[in-house]
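We begin with a single chain expressed as structure tokens, specifically the form predicted on its own.
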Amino acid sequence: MESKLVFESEIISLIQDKQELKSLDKSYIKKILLSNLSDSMIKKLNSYSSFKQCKRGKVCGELISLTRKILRDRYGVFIRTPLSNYKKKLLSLSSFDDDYVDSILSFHQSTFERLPYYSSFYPLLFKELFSLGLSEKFSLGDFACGYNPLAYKYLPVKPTNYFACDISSDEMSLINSFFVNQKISAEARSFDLLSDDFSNFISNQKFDVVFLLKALDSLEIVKKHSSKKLLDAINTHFFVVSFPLVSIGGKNSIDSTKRSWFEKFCEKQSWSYSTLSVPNELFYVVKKE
């Protein structure tokens, strides 16, 4: 591969040039982009003499188009408006328990999904932890979080320290400074759950329960098989794991032979598994030691 793609720059900003996908990394969506162009893409890309030139052909507007496609199933269709939307509303909340939060958790997909079931479902889930033998006194990771750490007030015990990750580290600024706001022992980064970088935290970290909601299917897309190594390598007693019941906006039903993979291994780790659901959504309460 060259070593240079001429209009790189241009390239990621046209990508990114789409609401969803605004408060995305660069560094990020260079990432993907990369990882879908070819010898002989490049060698194309780069033989135009004017970035206007190269966006009106096929090439780009092939790559351009898998890019953000790629884009949106991990990230870009669970947003329904961006959170630096709000950012001025979010960082002058009195409390993490003000009305208004229930509005900034509507404003994403998954969350808004679960809003209507948060008080009754959350009790319920950590019942069945505590009842596995979670300590009430728990550290909690919550990886490829989207506005789920803004679901703070809903947590019937809060943990003696909240980590919440996500690729957006936009977002993740705007969550820790809410956190910080709210004088929540917690903090929020920015990670790709596929990098090295997140391989190499993860290593040196234990949590006593990790949050995978809605994740792994999205990991999927980007990498085959990469959830069983993700899944193997977290250092914690418990993992709550979900995967979605119907599709984006409720039209279809998804099979259950699409998440029969994760029950096998499961299985074949012998770890423990219950599982508890909300209109829309499965989750699978794992035990994992």
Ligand SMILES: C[S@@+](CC[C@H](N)C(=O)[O-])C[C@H]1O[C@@H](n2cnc3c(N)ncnc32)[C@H](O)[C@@H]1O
Second form
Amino acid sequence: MESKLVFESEIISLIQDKQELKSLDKSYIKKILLSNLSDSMIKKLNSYSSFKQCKRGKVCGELISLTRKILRDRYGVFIRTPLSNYKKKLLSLSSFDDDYVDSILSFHQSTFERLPYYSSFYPLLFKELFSLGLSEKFSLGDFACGYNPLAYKYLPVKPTNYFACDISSDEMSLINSFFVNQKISAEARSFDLLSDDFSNFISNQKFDVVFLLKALDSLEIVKKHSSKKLLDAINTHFFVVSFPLVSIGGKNSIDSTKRSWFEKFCEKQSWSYSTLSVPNELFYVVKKE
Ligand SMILES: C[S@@+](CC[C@H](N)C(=O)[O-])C[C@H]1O[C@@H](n2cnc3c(N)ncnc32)[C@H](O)[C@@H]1O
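Let's compare: the form predicted on its own is above, so bring in the form predicted together with the ligand.
What follows is the whole complex; the chain from before opens it.
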């Protein structure tokens, strides 16, 4: 491959110049950018003597649009308001069940859609988990968590330890500060679930229950079968895996065939599961071991 892209940092900054992408790590944007670059594109992009000229070219324009589209599909589409816009408010909440938490939950599409149901749904979910044998002293993993950890107040029994992760370091750092300020026994860290770093990390971890809420579709788009590999690798007694029943914005319903692969996979692994639902989301409670 042709060596380094001369205007790499300028291109990354330009890609990020969108409200919905501003909290993403530059290193993650770089990873996606580089995965879409060919030798001939690098040669063309490096042939300009200034970034001003480079960004006017067709190759640069197309590369920026394509990278933004991928980042939007994986991350940006869910951001209704970046958490960092409300940093001060988040860090000055009176308690984890401050009324303002609900406003913050509405800043992410997934928690926004789930907001009317947390108070009735979480108790039902944990009733099911406890009836299947989850210990009342449980550790919880929340992977590709979005802003869901901020719904801590709705958990009917608090976990002894809560570990949350998603791809933005800025957002995970804010969620971690929320945990620290509210004296919650928890940690939030940025991780790409498809990275070797994450594989190494989870190889040493054990959870009682792991949430993968509306997360697997995002992973499958990137790499087919990656979620099966991930589910296999996570050391947990239970998974709670959810899928949307309607498209973002609620206009179209999503066909059940879109999740049949998951049911087949559980059956193949001899993992038993039950289902629960709220109007726009279907949850699988899976007993792994
Ligand atoms: C539909 S949202 C669900 C958020 C949260 N689980 C919920 O249901 O409230 C999908 C989430 O997956 C995250 N995501 C996408 N690809 C990821 C990856 N490779 N590693 C970690 N998180 C990822 C996105 O940033 C986004 O927050």
